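What follows is one chain in structure tokens, specifically the form predicted alone.
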Amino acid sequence: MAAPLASRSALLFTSLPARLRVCCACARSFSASRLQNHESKEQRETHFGFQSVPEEEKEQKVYEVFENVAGSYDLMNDTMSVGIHRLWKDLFMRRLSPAPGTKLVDVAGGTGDIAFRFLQFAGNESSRPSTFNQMPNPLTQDFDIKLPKEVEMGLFVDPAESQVDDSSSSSSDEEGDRLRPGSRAATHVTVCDINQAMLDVGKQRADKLGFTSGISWVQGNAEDLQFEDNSFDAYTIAFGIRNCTNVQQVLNEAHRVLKPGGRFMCLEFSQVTNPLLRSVYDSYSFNVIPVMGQVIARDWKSYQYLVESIRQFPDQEEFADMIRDSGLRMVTYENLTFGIAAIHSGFKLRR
């Protein structure tokens, strides 16, 4: 009687030279490992609002959401925050307080809200709106952060760029103009967003507002930035990081592209700490915002997702720990409007 197939395969395997048997065993082990890793990758899921979706699908789904809302993005923010987001962003820029000559990357900043505030604040002190100089602060839990002098002095301007050559009067005058408050020459913001539709809206707004220099627009992924290490004095991301698939990777990239002494700042919807207020806020978020989205923008699903994404984002303390895990230090956060939003801050310290 013929031997069973499995037995014949075993006999054939044992009849091979020892070295060849080892190679075959390694090949089988490698194939099994690849198959296991492939299956694991396929099974990795993340949240898209309250849905569970494969990681590779979330980026496209988020892209579609913001492609749909790009034209009404400011209106969407007004709807979700009852207009308070404008005050939050003004305060966000005051907390950053960029000096002339600062090089900023604003990630997920497609429509330019943060970039325009930055250029107005750092590039032309005299033309800052009153909200930068005398903004009342009834909506925030305010505090001042005292920084070590050596950190404070090196936050935003590269020492190599701030040196003036006394041997040349013309270059000295030019450098003086460049660093003098009111000069926009060296102040620059790079707006990076994965969604081209959002960037297009930002460019149109820039033209209307007269921001024709000191700003560039780059389509890119926050989880894999195309910039060199140690490129920027400051990194900002406002109402964008919760939409990323891998938040920790976004933070790691922020640390990588910051110069030593540079500052990371994030403005994001967060968790209301008071139970009574949280109940009222949840009721408004789930019962009113999607309806307004349908009425105003004819888009219920996108607004529903945005509400759900806020609830899936880590709370203030957990997010602060994630920032520390990226290598950033001196991490703090400030609650805005009872924790509806929060400003997180961290520094890439000099070694």
The other form holds:
Amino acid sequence: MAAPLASRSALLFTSLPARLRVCCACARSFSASRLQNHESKEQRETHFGFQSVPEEEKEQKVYEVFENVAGSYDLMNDTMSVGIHRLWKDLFMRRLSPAPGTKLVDVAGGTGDIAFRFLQFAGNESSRPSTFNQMPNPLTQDFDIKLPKEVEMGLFVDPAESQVDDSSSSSSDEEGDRLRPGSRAATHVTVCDINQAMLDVGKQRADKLGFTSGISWVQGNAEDLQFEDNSFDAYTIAFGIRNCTNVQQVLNEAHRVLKPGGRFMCLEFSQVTNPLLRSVYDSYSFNVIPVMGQVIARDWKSYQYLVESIRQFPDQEEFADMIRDSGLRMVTYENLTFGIAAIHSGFKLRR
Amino acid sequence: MAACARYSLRTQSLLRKLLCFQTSDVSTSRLGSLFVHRRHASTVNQDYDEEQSDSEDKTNHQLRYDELYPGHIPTTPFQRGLLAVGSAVMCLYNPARDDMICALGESTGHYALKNLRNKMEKDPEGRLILEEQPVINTDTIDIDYLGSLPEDTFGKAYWHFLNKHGFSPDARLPVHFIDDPDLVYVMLRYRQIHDLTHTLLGMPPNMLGEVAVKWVEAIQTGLPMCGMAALFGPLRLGPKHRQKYINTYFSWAIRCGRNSKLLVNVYFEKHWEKNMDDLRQELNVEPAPVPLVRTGQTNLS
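Can I have the other form now, the form predicted together with its partner chain, not the form predicted alone?
After this comes the whole thing, all chains and molecules, with the earlier chain placed first.
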């Protein structure tokens, strides 16, 4: 955005080859056929909460919302859901049940809630701090037996992939990742978010909680990820897909970056099934949450947007269809707290 | 439904809502009206066609920002109540949250503002202010000109106040939560002359000075927020200030509030060049018995 529009368009006009045309609204040059697509896109409108905004504006408006709330995001989550969002996220991670060695991409992962739970669940000794949410091993807690290492760690040793080197694995007991040679072994989560402010808050939290390795923070757009095809074992997006301008595009990208056999999991607000509960939930959402936002986060409008955007998001079945449209299969969903939230899951099948 | 006829109308509508899950009739019951935005006369006709086609959610919950004035956020009675309680708690917890003090004033001040507006309309200078609606910010006031005035003038004293504490007249927050367009300017004027009141009374912006000013404002404007701040503010005073408050400043502030002219009615912008003592005499403001000087130990903003 360096040169002002007038001089930019003047430059374009003088240097245009004959076959190119210029868009009147934004002064960008295109070939004739692409110009048609571009112009029809310019007029497309989408929803921003209950307001109607041009598609290009939505991304910027959402960016500003999260820039404003980043500082008090976690406190507001706790206050609004009375801490229940923690239970949802714990259940979400239990449903995913990642094995050590999993490569996860957590999109719209902002402040790191899912990433930290992932590392605690599946991580190496080095990346897991000793005090964060310790869970007993469900396989051995009632019996006094010794299980083989692979079973205890929940590791899947895929016979189709390169053979395990027995001599190197027998020496170490703690690090399950030694069963797979090289850098492919390490459990890793890539936290991707479009908003740098949220990532910064996440990095601070990681330092405070002691998550030092196995996590990387990347700024990126869910609709256009910078990762290679088939590069992740699992893809999660928690309370983020609702804010994206083009949900189908996000799902398509998820399908692209997942490895064959990889799992897509989405935790998102959804439609409450029971009508009586729905009216109570609506009253609570619209009457209480924006006020909380003003008192705690100094921002009424962002939280008004939040409760409105929940209503604008497709319901469980419709969203499941959208996931199927992207190519993911075995799509299922599970309602949480009567449908206030829902976990959708899908797999990218091996050919 | 015939069996419901035995119950009162209110119970009937509640039962109807529970059993038939109707939410569109929310506005007809008094309980339900707590959760609905007030439609103003000017906007009712515009809304009529939209209401037929929009979903239930939107008609009940759609907010139109800046509907009555720039910065307007419509609120339901329930929201105003919750905002009042929430902002009161937050004010006590963190007095530096000026937006919470403003929210508290706006959500609780409806009747006081109506009363204040009536008082302004009865006074000739007040009527002039309501007509011209002057706003105090760096565009309308030449701060350098104020600095060039002689030492004992009101304008110079105000300039000292702004300079010494690093304030700017632009820092006063706009009004958000008042739903009556007539009262918006009254609240704005009250907020904008707060610093001028500080100057006139000679009170610094530490906790003790703020409490003194709030007493004067509470007595003059009747705003519940001022009353609450004046009552609960002293809880946060340190021991030395508490002594001074009890011995001297409390009674002086009450006297000032009762005897002096209603400060919202004073067109301060016309009095910059006036001598401070003359102005105080005109407005019947008793100068502080012991001048209070801020040492910087308790800092609010």
